[in-house]
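Taking the form predicted on its own, here's one chain by itself in structure tokens.
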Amino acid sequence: MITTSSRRAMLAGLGGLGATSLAGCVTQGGTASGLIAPSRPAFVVPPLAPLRMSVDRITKITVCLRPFRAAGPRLDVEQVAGKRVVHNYGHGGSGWSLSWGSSTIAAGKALEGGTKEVAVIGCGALGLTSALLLQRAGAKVTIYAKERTPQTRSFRATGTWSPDSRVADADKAAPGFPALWEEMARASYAAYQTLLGLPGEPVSWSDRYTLLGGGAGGPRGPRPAGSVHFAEYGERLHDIVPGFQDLPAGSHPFPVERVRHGTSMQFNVSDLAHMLTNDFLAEGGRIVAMTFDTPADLARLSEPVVVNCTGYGARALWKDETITPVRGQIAWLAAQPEVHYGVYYKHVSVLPRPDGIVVQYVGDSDMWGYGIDVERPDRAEAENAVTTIASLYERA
């Protein structure tokens, strides 16, 4: 959710503060330095629309699980069940954001040998994306999965461009992996410029604003012992994706000592997740409503490859103890078209998006739903982070 989107989405703004990575299923919005060019031009805060932000406004309140793999996703082959397995899974907070570029690799590890027939299991991001991207390479697919993508842990996710959130531990990842993650970002961030415009705004650019000082949150402290060193590598995407900046005092509405603006990457995860299932029906795919308890089922298809992209559900699938859970919850508030801007204030982020205003309480740390598997909502949490962002506007 936050899952992605991620803290770093929000806190891409604290540049070279020690801002870490985070998000869910929440954003990186900008470079990791934040640098500013002296030629730069000054931003100009535009009239921004308050938000309404009252517990009574709640609509619904989702968690998902991120699949956080310490050595990052899951992008192996193996024969299982008379079947040559394509894993594509394991991608942390950095599901949406990373799929257009983990799908191409395993797409093409799946058309190794001539194969036209193949299976892909799961719809939901890496799903849907694996399944386009063999599909226009002239292979016939079909997606099986248990539910379709609505119900899947892919739809419960912020929504914000958080490529390197909880995606892999520095210390345990590959020499070879920040290569293969550059690959990937640059990849899906191609691909995604590609969606923007669109009716329905599947993808769109929005404006951040990182609000610190006086109470409003800072860079955090060193990096409790035994925590994850989860990576972070957005400076490798300094010269694609915008920059924050600080803003001079006064030259905002916000009631805090030091803001910082950027531009990020968002996704409307509703019409993206139904626009990618009705191109690849379109195409001529096939969805098959099917249940595997175990990898021996996979005999059952007639399709030689299968794509997995099973997300978290890989871990009791394919009994993957390297997968923990990252618990991440949102709290949605009914839709303001008039907003087109988000905020991240005392660790809570808000994104608008046409389904919603997401509100998320992202934690102090990215440790924050580390290895919790709870799925069930949380009302108190729901509330207290709307209840902040509600203070911030009391106070403007």
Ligand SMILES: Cc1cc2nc3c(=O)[nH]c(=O)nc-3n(C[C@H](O)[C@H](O)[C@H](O)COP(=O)(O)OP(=O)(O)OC[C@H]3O[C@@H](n4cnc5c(N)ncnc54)[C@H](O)[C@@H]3O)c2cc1C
The other form holds:
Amino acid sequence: MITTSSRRAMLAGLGGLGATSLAGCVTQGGTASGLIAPSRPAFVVPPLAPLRMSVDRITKITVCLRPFRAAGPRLDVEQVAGKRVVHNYGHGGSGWSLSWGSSTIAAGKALEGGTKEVAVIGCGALGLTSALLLQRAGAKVTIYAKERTPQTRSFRATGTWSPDSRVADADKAAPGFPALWEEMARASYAAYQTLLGLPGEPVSWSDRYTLLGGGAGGPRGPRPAGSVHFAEYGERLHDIVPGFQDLPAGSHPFPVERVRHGTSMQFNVSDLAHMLTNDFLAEGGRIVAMTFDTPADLARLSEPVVVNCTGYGARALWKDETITPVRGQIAWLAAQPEVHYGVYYKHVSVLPRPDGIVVQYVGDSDMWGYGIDVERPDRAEAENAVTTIASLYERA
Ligand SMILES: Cc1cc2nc3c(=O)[nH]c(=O)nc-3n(C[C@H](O)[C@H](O)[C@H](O)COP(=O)(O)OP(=O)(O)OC[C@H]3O[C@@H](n4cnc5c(N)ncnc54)[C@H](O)[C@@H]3O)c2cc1C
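Switching from the form predicted on its own: structure of the form predicted together with this ligand?
Full assembly next; the chain just shown is listed first.
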């Protein structure tokens, strides 16, 4: 519970209360050589509008299954039903983040041999980016898919830059996978930089506050015995992705021992998915509703090359049991345009998006939801998550 004046400042939207003292902390450190090292400018917490967390503000609960593959996403090529099939699925909790990079690799493979007509199966993050990249490289592209925006699983994602979230098992991925991941992540990151500042804000930056210590709980706990060793490659991008730093005590309005602050990219999935779909159609692409029951059904297509972006659907279609579902659920609250920051507290993450406030219990390790393929919403989980965050804003 917030019991201090800083808490009241937060409730009053005066999160900058501590800013004066924080600003006063700017120092220049001397180095062993006697040179003055450049100091990081102090971050001044801006006024933080309170999140209006109450269960009666839940507008919907959505559930999605992350398509986790221990080896990492599948990107190989095979010949099936007379077609050259390039796979592009199995991105775990990183599909939006890695989409442009992964699809650049898949599109390159699809165009080897000079084909000019390509079928893309799937209309989620990977299908849309593959289709756009192929089309912009000069191919005639048709997307065939059972679902399109807003019915895809991609549409139900949180929408944060999370390129190594459940993307592989560090002990099972091939030795070259970390470098491949970095190539995909850097290409995606660069592509998303070009989508910032557009009308509708398909991609934007937001401040994030990670609340730790005491009752806030620690960061995600240690890896439980026998659990998957989820790969963590974030450090490979340290030169382009802003880091998180501890805020000095008293410089923030949160009622916890320790707060880390960072700035992160976010995908406003509703705008982003619609923009990608509209761009693809406006640039001459076609989307055809079609369901494939077995790989042999690909024979129905006229295109000689197929990019397979079926996500979790590849488990059934391709009988790929190396895909493990990792369930994730979001409680949506009515949007608060005045809120521009995300919070992580007691394993609940909150992200403000133009289409709603995303509230998600993420568990105390990445094993949360692992192996669970239940897409039915769990109201109690949603309400607990909302109530947890509400406690931050309660008056003493
Ligand atoms: C709760 C949650 C939060 C997430 N948050 C993030 C995040 O913040 N950032 C991030 O980067 N990632 C996030 N992810 C992961 C991301 O959502 C997935 O990695 C991504 O959606 C996978 O995209 P996809 O295009 O491969 O699959 P999908 O979106 O599932 O698309 C598959 C497409 O293939 C079609 N299809 C499937 N089978 C068939 C078939 N047999 N016949 C015809 N069509 C078929 C479908 O209809 C659909 O069009 C999150 C996932 C979950 C569950």
